[in-house]
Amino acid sequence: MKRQEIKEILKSDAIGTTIKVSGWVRTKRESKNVNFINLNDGSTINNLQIVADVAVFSEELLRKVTTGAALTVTGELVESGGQQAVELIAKEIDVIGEADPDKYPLQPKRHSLEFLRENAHLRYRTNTFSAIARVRHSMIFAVHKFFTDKGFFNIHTPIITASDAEGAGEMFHVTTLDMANPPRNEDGSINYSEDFFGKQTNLTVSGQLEGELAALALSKIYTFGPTFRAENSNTSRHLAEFWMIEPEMAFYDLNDNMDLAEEFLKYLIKYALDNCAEDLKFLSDRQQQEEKDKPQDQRSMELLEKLKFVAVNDFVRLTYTEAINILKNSKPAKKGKFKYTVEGFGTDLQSEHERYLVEKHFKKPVILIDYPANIKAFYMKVNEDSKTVAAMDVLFPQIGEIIGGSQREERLDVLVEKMKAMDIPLKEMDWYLDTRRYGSVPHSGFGLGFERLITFVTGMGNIRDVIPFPRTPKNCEF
C-alpha cells in the first residue's frame, strides 16, 4: 500500500478506508485500553491522531512508540470525537526509527529558542521550526513566480569574486595558500598571485554589479543567491550568511523602481497569507504566547494584522530631508527618547527612527529617497543637487529597512569621479566602467534581504531562527 501524506489525509473524505502513513511521533498519551500517539510528517503543521488498541499491540512494541520516534501505520480512517475531524485506529504499526526517551532532546514540552538554536539539527521536528521551513519554501517558489511572470530572466551571478560591491571591506577571503608559511612580495605582505585565482579573492556581498551586466543586455533580471558579511556583530539582525535576492532593470527610474519595489512585497505578503494559512496562525498564536506577560505598548503587532497592513497599504513616499524634519520634530526627540540623536542632514539613520515614521506618524509603510551621497555607495545617480542620490528604502513595521535600492549612476564621467573619491580601484573594475561606455542607458535595481523578509512574515524576533542553519561570529556548527 502506499504512503499517504498527512496534509491530504486531513483534507480527504476517505471515512472508512484503510491508509498507511508515515511520520515521526510528536506526542503520546496513554490510558488504561488505548493509547493515542499524535504523528507527524512535516506535510502540515497539524498531526493526525492515531489510536492505538492495547489489546491489538505488545507492551513492548508501544513502549518503542516514544517522542521523536518513526513509525509506519496502517489503519482505518474514521471520524473523530475529539477536536480533530479524523483520527486512525491502528491495525498494524512499524517502529521503523526508535528515540531514545532519556536522550532525547526534543522532549513534549516548550522549549527556548535559545536552546533549539544549540539543537538547530533536531529543530526543524518542532512545530515552530517546521512551520518557518514551509513559510520559507513558499516564499521562495513566490519570489520566482513573481519575476518570472513579469518576464524577468534568473542569473547566477558569482559566489567568489574579486569585487566588493558595498566597498565596505568586511569580506570572507577565499585562498588556497598555506596561511601558516604563505609566499610573500618584497615588502613583506602576501603574494596573492601565486593563489589558485592569481589575485586575492573573496566571498561576495551581493550580485549586484554582476547583475548589472546582465541588465544591461536582458533588460530585466534578478538573481536569489547567497551572500557574505564578515561584519563581527551579534545583534538579532545579523547573519554572516544570508540570502539575497536582487533584481535590476534598464530603462527604470527611481519612480519605477519604488513601484516595482512596492508591488514586488505586496504580492509576497498576500501570497503568504493566501497559501501559508495554518502556518501563520501558528506563529501568530506562538507570538502572543511568547509576549503576553509584556506591556502592552510593548508587544508586537499581531502577525495577520501586520501583514494585512502591509498588504493593503499604499506606501508613503517623501524625501530623506523630509523625514529628518519629521523626525526632529517628533515627541521622542524632544524628549530625548531616541537611542540615536537625530543631528541633521546627513545622520544615518537607524532602526528606533525608521519604526517611528512607520509605526507612529504614518502608520503605513515608506519608501524614503534622495539621500545623502556620502553615506550612500558609489554607484547610486547624484541628483541635480549634487548633495543627494537616487536611493531608496523601504520601511516596515517591527523591522525597519526592508528593502535597499538606487537608480544607478549611468554617466561615465560622474561615476569615475566618485569612484575616485571614494577610493575604489579603477583597473580592477573596468569591467564594470565598460558598461557605461558602451550603450549605457539608465537602470535602477533593489535588494532584499530574503531572511529579513521571514523574519518580518513569520514574526520571530531573530534572524538566526529564520534560516536553518545561522552562521555568526564563533558560530558555524552543523
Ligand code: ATP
Contents of the next structure:
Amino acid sequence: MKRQEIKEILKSDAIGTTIKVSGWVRTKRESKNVNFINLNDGSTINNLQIVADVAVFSEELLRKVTTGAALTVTGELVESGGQQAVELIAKEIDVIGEADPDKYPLQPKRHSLEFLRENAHLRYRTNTFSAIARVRHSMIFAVHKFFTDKGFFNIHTPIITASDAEGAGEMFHVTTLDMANPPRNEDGSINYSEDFFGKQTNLTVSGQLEGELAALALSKIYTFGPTFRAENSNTSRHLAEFWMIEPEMAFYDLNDNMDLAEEFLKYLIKYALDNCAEDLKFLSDRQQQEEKDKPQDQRSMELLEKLKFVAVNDFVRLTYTEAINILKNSKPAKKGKFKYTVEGFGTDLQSEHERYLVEKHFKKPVILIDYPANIKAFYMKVNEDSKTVAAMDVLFPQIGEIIGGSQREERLDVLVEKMKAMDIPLKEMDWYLDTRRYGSVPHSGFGLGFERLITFVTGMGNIRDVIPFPRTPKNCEF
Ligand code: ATP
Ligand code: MN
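Shown: the form predicted alone; wanted: the form predicted in complex with the ligand:
The complete assembly is shown below, putting the previous chain first.
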C-alpha cells in the first residue's frame, strides 16, 4: 500500500478506507483501553491522531511508541469524536526508528527557544520550527514567483569575491594559505599572490555590484543568495550568514524603486496570509502566549492582524531630514530616553530611532529617502543638493531596517570623484566603471534581508530562530 501524507489525509473524505501513514510521534496519551498517538510527518502543522487498542498491540510494542520515535501505521480512517475531524484506528504499527525517552532531548512539553537553539539539529521536530520552515519555503517560492511574473531574470552572483569595496572590514577572508606560516612579502605583510586565486579573496557581502552588470544588459534582474558579514553585532537582527534578495533595474529612478519595494513586500506578506494560514495561526497563538508575560503597553499587535495591516496600508515616505526633525522633537529625545542622541543632519539612525518613527510616530512602515552622502555607500546617486544621496531604507515595526536600496550614480565623472574621496580602489573596480563608460543609464535596486522578512512574517523575536543553522559571533554549530 502507498503511504499517504498527513496533509492530504486530513483534507480527504476517505472515511472508512484503509490507509498507511509514516511520521514521528509528537505525544502519546494512554487510557485504559487505548493509546492515543499524535503523529506528525512535517507535511502540515496538524497531527494525525492514531488510536491503538491495547488488546491488539503488545505492551512491548506500545512501550516503544514514545515522543520522537518514527512509525508507519496502517489502519482505518474514521470520523473522530475529538478535536480533529478524523482519526486512524490502527491495525498495524511498525516502529521504524525508536527514540529512547531517557535520552531524546525533546520532551512533550514547551521548550525554551534558547534550549532549542542549542539543539538546532532537532528543532525541526517541534511545531514552531516546522511551521517556520514551511513559511520560509513559501516565501522563497513567492520571491521567485513575484519576479518571474514581472519579467525579471534571476542571476547567480559570486560567493567568493576579490572586491572589498563594500566590505569595510566586515568580510570573511577566503584562503588556502597556511595561516601558521604564510608566505610573506619583504615588508612582512602576507603575500597573497601565492594564495589560491593569486590575490586576497573574501566571501561576498552583497551581490549588487555584479547584479548591476547584468541589469545594464537584461534590464530587470534579481539575485537571491547567501551573504556573509563578519560584523560583531550580537543583536536579534544580525546574522553572520544570511540570505539576501537584490533586484536591480535599468531605467528605474528612486520612485520606481520605492514602488517596487513596497509592492514586493506587500505581495510577500499577502502570499503568506493566503498560503500559510495554518502555520501562521499556530505562530500567532505562540506569540500571544509569550506576550502574556509582557506589560500591556509593550505587547505587539496580533500576528495576522499585523500582517494584514502592512499588506493593505500605504507606507509613509519621507526624507531623512524630515525624520531627523521629527526625532529631535520627539518625547524620547526631549526626555533623554534614546541611547544614541539625535544630533542633527549627519546622524546615522539607530534601530531605536527607526522603530520610534515606525511604531510610535507614524504607526506604519516608513520609507526614508535622501540620506547624507557620507553615511551611505559610494555608488548611490548624488542629489542636486550635493549633500544627500538617492538612498532609501524601508523600516518595519519590530525589525527596523528591512530593505536598503538606492538609485545608483550613473555619471562616470561624479562616481569617480566620489570613489576617490571615499578611498575606493579605482583600478580594482575598473570592471564596474565600464558600465558607466559604455551605455550607462539611470538604474536602481535594493536588498531585502530574507531572514528579517521571515522574522517579521513569523512574529519570532530573534533572527536566529528563522534560519535553520544560525551563524553568529562565537557560534557556528552543526
Ligand atoms: P543594518 O544597519 O540593520 O545593519 P545594513 O545597513 O548593514 O543594515 P544593507 O547593507 O543595506 O544593511 O543590507 C540590505 C539588507 O540586508 C538590510 O536591509 C537587512 O534587511 C539585511 N541585512 C543586513 N545585514 C544583515 C545581517 N547581518 N543579518 C541579517 N540581515 C541583514
Ligand atoms: Mn549592517
